[in-house]
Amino acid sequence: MKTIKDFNFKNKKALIRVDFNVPIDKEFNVADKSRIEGAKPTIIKVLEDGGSAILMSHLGRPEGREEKYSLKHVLNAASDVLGVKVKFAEDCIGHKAEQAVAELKPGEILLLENLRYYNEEKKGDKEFAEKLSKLGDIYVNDAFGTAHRAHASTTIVAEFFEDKAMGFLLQKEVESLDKVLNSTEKPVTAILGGAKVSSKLTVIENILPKVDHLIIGGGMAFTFIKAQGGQIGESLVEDDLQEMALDILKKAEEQNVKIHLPVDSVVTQEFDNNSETKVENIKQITDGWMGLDAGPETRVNFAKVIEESRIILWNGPLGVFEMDTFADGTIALAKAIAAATEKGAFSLVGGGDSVSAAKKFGFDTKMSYVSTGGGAMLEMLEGKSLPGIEALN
């Protein structure tokens, strides 16, 4: 599979699939520019070679041509981050797009209008993909966040190009995941949190043979605790998955993988930031109370495991971190991963909630790599091949 380094873009037009699906506030300003910053090295490489960059992306989930989802709202932020005034095409196919591309000079950047204004994008329509392909000489995919979707601009368009490559961001994502899943360095620790076991079942099954330690936290831990005979009060549980939880514990033991579960929990009677709390043994939670965060003893136990790890994968928080009262477990976890990273461990953070937590508490810059694609990363962890990456083969 070729990367962007394998090409010289002099006098070439690069059609680059970026992920500019960024949050926009009520005044139509970009609230978080990190996805644009992530695409910057790829775009700058094309310009420095003496080529021009045509950027295509989707924004939101518009029903037809909704003004609020126009990518023109991203123009100022993109120009600001890239240090080059970005031009705009009022369409992504057809006469307007083709004319804007024809007028583009080396060293210039053109942003196409929202791909999702066309239903054909999501359907992976071949005719639509062919129209997109006419806009560039070389196809570059740098949108890891959409690589698990077989959409026209992420997968089908690649069929129409002899020359196609991974952008720097996509390459980094794939290499980081490969480092976790196929590591020669030991021990490897995976931390899986979040609300439900059901959303992580295939991930657990796929990564068990590849890790030495598996930390299970957040709401999903209660299914394991209850399956082992624990009293969990009103805590979140998936009763139909208790057998599966016991099966996972058995498989882990057979494969010599140490599973670490919480031993205590911060419990409350109301799902409210200002509700009364106490710490209880996770196997003896009082009736009418529910666990919403990892307790102090659990935090210490998990930190010890992380401290000795060489490769760390973090996917999912340990509590309802959006409420300050129940954020301490997730903060302690992030702190432990950051400390291990500083000592030379490789840490990969992925999944919407983990990334949000890392950013919220200022740990995102202290990790080795923060993934940009929640769904795509989960599918890779499940062992699935991503159509957006396969299309570049």
Given for the second form:
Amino acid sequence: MKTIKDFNFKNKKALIRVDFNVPIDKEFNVADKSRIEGAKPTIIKVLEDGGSAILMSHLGRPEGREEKYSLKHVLNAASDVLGVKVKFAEDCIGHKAEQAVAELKPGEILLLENLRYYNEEKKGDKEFAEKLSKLGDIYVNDAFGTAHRAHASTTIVAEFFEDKAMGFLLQKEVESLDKVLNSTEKPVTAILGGAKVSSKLTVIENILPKVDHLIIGGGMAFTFIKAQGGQIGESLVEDDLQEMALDILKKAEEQNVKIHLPVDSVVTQEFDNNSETKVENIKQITDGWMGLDAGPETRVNFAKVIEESRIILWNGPLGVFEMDTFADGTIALAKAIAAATEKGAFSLVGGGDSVSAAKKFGFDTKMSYVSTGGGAMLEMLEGKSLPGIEALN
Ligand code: AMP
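Having displayed the form predicted alone, please output the structure of the form predicted in complex with adenosine monophosphate.
And the full complex, kicking off with our chain again.
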């Protein structure tokens, strides 16, 4: 598969699918520019070669041409991050787009209006994709966040190009995951947390043969604890998955994977930041109480495993980190991963909530790589190939 390094963009127009689906605040300012920063190396490479960049993206989930989802709100932030005044086309296909492209000179950047103003984008419509393809000479996909969707601009459009490539961001995402899942270095540790076992079942099955340690925390741990005969009070549980949980534990043993479950939990009677809490043995939680964070002994146990790991994958928080009262377990975990990373381990954080937790507590810069795509990352962890990447082949 070709990467952007295989091309020289001199006098070429690169049609780049970026992920500028950024959070916009009430004043229509970009609240977090990291997705724009993520796309910067690819865009700059095109400009430095002497080419021009035509950026296409979606923003939110508009129903028709809803003004609040216009990508013009992203223009200032994009110009700021990229260090070049970004031009804007009020449409992503048709006369306005074509004219703006025709006027574009080498060294210039044009941002097209929201792709999702057209239903054809999400439908993966061929005619729409062909119209997009007319705007550029070389197609570059750098939108990892939507690479798991077979939409017109992420997948179908590639059919109309002879010259197509992965951008630097997409390449980095794929390489980081490959480093974890096909590592020659050991031990490899995966930490899975979050609310539900059901949403991570396929991930667990796929990564078991590739890891030495699997840490299971967060709400999903309680299904395992209950299946082992523990009393979990009112904690989150998926009763229909208890047998599956036991099966996973058995498979792990057969494959020599060490599973680490929490031994204690911060429990409470109400799902409230100001509620009374205490620490209990995770197998003996009082009736009417629920576990919302990893307890202190668990934190120490998990940190010991992480300290000895060379490759670390983290997906999902260890508690309800959105409330300060139940954030300490997740913070301790992030701290342990940051310390191991500093000592030379490779750490990859992926999946929406662990990324927001890492950012919230200031650990995102202390990990080796923080993925930009939650859904896409989960699908890769499940062992699926992503249509946006396949289409570049
Ligand atoms: P997921 O999207 O499955 O990764 O789940 C993330 C969510 O799990 C976060 O919003 C956390 O608040 C939540 N979570 C983590 N631990 C628990 C717990 N012990 N009980 C309930 N929710 C939890």
